[in-house]
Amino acid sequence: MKYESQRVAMPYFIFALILFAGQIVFGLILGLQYVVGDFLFPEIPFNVARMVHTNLLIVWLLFGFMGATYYMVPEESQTELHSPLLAWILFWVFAVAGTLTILGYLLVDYARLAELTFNEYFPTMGREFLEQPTITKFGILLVVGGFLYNVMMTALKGRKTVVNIVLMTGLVGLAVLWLFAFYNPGNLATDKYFWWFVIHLWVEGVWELIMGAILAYVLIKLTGVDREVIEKWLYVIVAMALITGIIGTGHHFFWIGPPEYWLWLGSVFSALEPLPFFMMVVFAFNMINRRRRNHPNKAALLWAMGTTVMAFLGAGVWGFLHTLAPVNWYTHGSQITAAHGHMAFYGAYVMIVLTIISYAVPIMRGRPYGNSNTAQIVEMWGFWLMTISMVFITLFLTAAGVLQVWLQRIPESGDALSFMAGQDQIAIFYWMRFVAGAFFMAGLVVYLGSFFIKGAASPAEEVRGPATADA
């Protein structure tokens, strides 16, 4: 580690992985409840399990992004973090608030939780993915505000790099768009219109900037390719992500009441959204082919390569499958949407956080060249188990979605099945998805187990002349 204050990233990474494990546990509970409807009822009803599953996903990724930023910014800025103490305080505030919120979901009736958190004075609860009590939403805003102050003060007093600029732009956008979580109009169409400003413009907008910055940073460190080359690629990818992602929000506006022109805008720009993800694939593999060193941390390199491929497949290909308005008319809200969501989140954001963890955590543990070969082999087993399992989860949900659409929405005779009758017909795919989810959990256990294997890798081997100073 070049700067001691980078070490504050460690608790963020550790807590992120704990929450990740919790998310997968609740994912398995949900998968079983799809086919065994009264499983854990009434202790953990389906709506509560789903709320915990999705909220844990959001929170642990935020912890991962914050840890990545605390690790990257001092090194990119070539200066110590502005206030390590503030970073530690914000960690405990966020961790305690997040834990209490999840316990509130599990232990208190949701309507009662709204009363206890004074939601009636500033109602923001009850919306999908934004179920957090209002006081929790303010807590997130406070934590993100303090976090931004800390890292921006660090970046402003040190070296200015494209990686830092893109990362900061994404983080500021994340904070600004979070403000729409507090806007809860009475009109349902208006509510959904602005609700997507958080949900879509986070995951298909500013989060892509954060992902691109982390990927660029890791590739600079692992390949030794000149920073200027990687930064040029990053500019182009970011531009494409914003151009397609912002107007591509329109694919959520097809059926909620806005003007008809969104059918065209949403379809055209959403069809272009796979381009920045495809560019990330080309970018990553091109940088690896041009590398000046064989970095001994092969596991981190595998995560980086896997991120681009899985993000392109999940966010790009599976997103395109049902994004055009004439197709979405039939597929909207089906299991095809769930298939896209699972692979997109895993490929684009879960894997990029695991990439920076795979690179940074060994260094913070005194292993500058990565974990031992044995540990990396175990970690890569975890990579393949989770990734292949996610591919099968996506395929099973896609098959369920196609059959669901066929049975419920386009029968030529007009005798479409009811929702529950249709669910009975596709239950076999839910069972298969549950089995794949169990293998995913096994992969996560293997991955976490790799951190307990002792030993460190040997120094990097130069292959094309001296690496740059940044590498």
Given for the second form:
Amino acid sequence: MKYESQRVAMPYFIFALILFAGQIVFGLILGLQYVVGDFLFPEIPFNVARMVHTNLLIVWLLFGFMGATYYMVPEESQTELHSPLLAWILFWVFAVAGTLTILGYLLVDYARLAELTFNEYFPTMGREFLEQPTITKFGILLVVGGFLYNVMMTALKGRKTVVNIVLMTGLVGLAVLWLFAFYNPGNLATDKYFWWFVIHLWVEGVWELIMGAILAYVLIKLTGVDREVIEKWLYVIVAMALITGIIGTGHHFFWIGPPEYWLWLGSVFSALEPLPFFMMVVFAFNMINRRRRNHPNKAALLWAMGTTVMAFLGAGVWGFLHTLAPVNWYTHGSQITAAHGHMAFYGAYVMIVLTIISYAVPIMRGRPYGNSNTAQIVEMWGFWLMTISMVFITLFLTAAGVLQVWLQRIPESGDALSFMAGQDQIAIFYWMRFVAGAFFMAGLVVYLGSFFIKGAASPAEEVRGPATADA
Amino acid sequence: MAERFTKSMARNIYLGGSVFFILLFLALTLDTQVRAMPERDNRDQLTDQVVRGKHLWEDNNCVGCHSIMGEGAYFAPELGNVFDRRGGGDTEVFKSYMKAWMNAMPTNVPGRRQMPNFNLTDDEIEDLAAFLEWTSKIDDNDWPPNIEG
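Compare with the form predicted on its own: the form predicted together with its partner chain:
Expanding to the full complex; the earlier chain stays at the top.
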């Protein structure tokens, strides 16, 4: 850690991990409700648990991105953060607002929450992933705005690196696209169209820029490869992400009202969306092969490799599986979508945040070369347990989805099973998914446990040729 | 990557490519929203009642269990075409079906998925029914493949 103000990243990372644990608890509740339908009913109905599960994910990833940014930007721009105090204030505002929102979901009826937060005067609630009360949405806008101001002022007064430029573009895009969360017309078809401006253009657009920037930063630090080489890769990767991903939004416009040309545009461009993820895999492994040093933080390196592979599988391969319009006609809104969603979010965004945490947190704790060997081994156990569990969650959901499509979608009306009759037929896969989810939870416990193991890695770095000065 | 491929070339692909595709996306959005959608979303039938129904749909977080036009949660049946599935395409039939259904919830059958009772008035249930009927008539390229949704 070269600048004292980078330390404000720490509370962001800690809080992110706490929310991550909460997300998984609610994931298990949901998984059980799929097979034991009345589990926790009426105390925590499915829709409430799901809202908590998805909103915790979004919020903890935002905490992770912010922590990553606060850590990276001062070091990249070679100057202290503009205002560590502002970063601390915004942390508490976001943490309190986020916690209150989640408690609101759990403690009062959703309709009552809408009433209490005056949703009728500015209705934005009740849309998937955008369930937050309008006032929370303004809170997020305020926090992200203040955060952007803080890091922009930092980035502008110091060295301009490609990592910073790409990261800033991604974050500005995140903030601007969030504005569409406030647009909720009475026409459902229009509502849905612009809803995707937040959802798709975040996860298949600007978030990829954030991911690319974090990955590039960590690879510069861990491999010592010349910044010029890494920055060139980064530009090409994020270029591909936007070139394919923006028109790729069209794969969501197939069946919600927009005209037929989107069937072609959405299919062709989203079929190319795996490319940037594939390039990330090649990029990471290439840089590691060409490394100038063997960094003692092996766990961080594992996360960096893992995130590219899992993002490629989850977002790339599982996305491609059902993105072509003739396939999506059958699979749209089935468990195949759920399978893709789980692995894509885990691979791309959960793992990239855990990558930067694995790299940065030991440094902030006074362990510049990483955690002790024991702690790293435990962390890697956490990595493998969570990652393999997620692979199985995805496979079981895919099997459930294929059967669901086979029973409910493919036969003609009259022969097709009803939704609930189909669900009963595929319950075995939901059970297996729940078991895989329990293993994921075990992996998370192991992972979190690794933070409590004392000791640091030894400073010896095996150098393979001259490492660059600023890495 | 070959040395001939410089960082500034990479940057230009990033900037040029993004700007081009953002502009293309905005142009397509304009065409979709201004030219195409009025023909496809039957907005001439978008009454106040339908809008009230949409707000009820949102205020009770229906999308937290159900999908509508394939989007939402996958815990409970698709409702984009429920007007055809349960109402047989008839407004009055659908309204009475909706009243019977909403008031029968929850079933409390042990082990089965439960839908809460949202304590809606008859008028509110009619608003919700109007919203679902209107939704079922959006031209969505003939999705879903069959009546089961």
